[in-house]
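One chain is shown next in structure tokens, namely the form predicted alone.
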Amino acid sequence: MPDFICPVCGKLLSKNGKMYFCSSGHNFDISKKGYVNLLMSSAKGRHGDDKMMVRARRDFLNKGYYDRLSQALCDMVIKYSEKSVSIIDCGCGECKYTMDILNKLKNAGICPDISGIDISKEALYYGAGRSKDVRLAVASSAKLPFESCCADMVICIFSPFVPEEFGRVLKPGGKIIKAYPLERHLWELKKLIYEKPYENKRENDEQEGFEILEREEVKYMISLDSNEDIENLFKMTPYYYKTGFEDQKKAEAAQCLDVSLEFGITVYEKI
């Protein structure tokens, strides 16, 4: 079971009512929504996705546009799970995929133990509202608040990929399931926004200390028939924050758009 550890001293955290505490006396309040903040950072500025981005993604995903990706991820998780499985979802966001995986595992007769972390408090505010069956903490994938060799699987969906840290928390033979955008993912949205759109760069997915077990591509088109859906798709991506007012107005004016969705999924095994 991937229990939380203290971000100050590294000792195991125990839960007592509305608080986590360690034997060294460090304690961390559990929010009213049910998540705990274990992010140790004095850096100023925005941490993770803000409220607008999280709401846009929640509303867009709740309409099922990415469900084919979610189903493919669930199939992969089930394929590489035993009768019980401990999972850390790194960059879980508002937990749409997390809950899909949890429910599919239960339906398949597999006993899941899932913890999720995200650097965004706004994302976990909504994520914690989906279910109390997932332990959630504000934390960074660069310093996961878990003991070494505690998890069977790490899930990384459109989030920073930190193989050294993922390898630390995985048991020997543990799996990473990574989802990422392919070269022409959201190509039509890019063409709408930018005068000169560029394809996403395909990076080498080989990683030291891991063997690639499987790769899969999920490609399909969706039709967006409302400005609300187009705006939500735009605002849930990094593109929104990288464009000026004039480019943002292009999305505000669009009423329909056919968009390519192209995802890659890679499964790694710790060796």
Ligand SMILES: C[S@@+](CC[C@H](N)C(=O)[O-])C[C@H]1O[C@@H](n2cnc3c(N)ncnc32)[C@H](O)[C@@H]1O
The other form holds:
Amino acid sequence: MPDFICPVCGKLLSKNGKMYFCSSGHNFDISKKGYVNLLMSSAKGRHGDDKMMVRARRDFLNKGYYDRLSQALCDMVIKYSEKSVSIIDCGCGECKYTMDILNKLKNAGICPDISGIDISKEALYYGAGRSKDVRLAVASSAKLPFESCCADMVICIFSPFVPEEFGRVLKPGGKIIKAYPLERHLWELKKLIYEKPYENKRENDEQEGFEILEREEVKYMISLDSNEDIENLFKMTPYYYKTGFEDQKKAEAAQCLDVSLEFGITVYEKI
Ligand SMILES: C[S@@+](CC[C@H](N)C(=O)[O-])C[C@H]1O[C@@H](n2cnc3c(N)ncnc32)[C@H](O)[C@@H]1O
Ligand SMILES: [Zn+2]
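Having looked at the form predicted alone, could you now put up the form predicted together with the named molecule?
Up next: the whole complex, starting with the chain shown before.
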């Protein structure tokens, strides 16, 4: 089971009511919502998604537009799980998929033990509100607060992919399930905003130390028929933050939009 380790000395953390502590005397408060902040003070500051992005993503995902992706991810997780499975969701955001995976595993008769980390405490504030059944910590995927070889599976959905660190925490034979945008993901949204939109680049997904077991593509169109949904989709992407005021206004004026969703899923096995 992936218990947290102390970010200062690396020893295992134990839970005592409202805090985690290690045998060297370091301790970390558990927030009222239920997550613990294990980011070292040198790394503290504004990190990851801010409140506006997190709220936009929560409201948009709650409407079910990405449910086919979620279903495909859950099917993959179930396919590669034994009777019980320990999972770390890296960059879990506000835990939409974390919770879908937890619930679908339980329905499939599999016993899940799930931890989630994200560098944004705003994301975990909402994530912790979704369930108490997931262990949540503010931390970076570049320095995961877990012992080596403790997890059966790492999930990485539209979040930073750090293969060396994921490989460290995985047991031999452990899996990574990674989801990422394909070339024309959100193409019509980009066309609405930019004079000259660019396709996403397809990266070489081979990774040293891992074998690719499977790749899947999930592609479909959604129809957005309210400005609120269009704005939420725009605000949950990095495009909004890289776009000037004039271009941001183009989304403010839009009332309906058909948008292509194109997701890639790659399953890796640690060798
Ligand atoms: C596009 S969101 C995806 C969130 C969630 N997986 C989902 O699909 O709904 C990317 C997430 O990665 C987080 N993030 C960014 N850099 C990170 C890092 N170095 N370590 C952990 N999380 C990070 C952000 O705060 C954000 O919540
Ligand atoms: Zn310690």
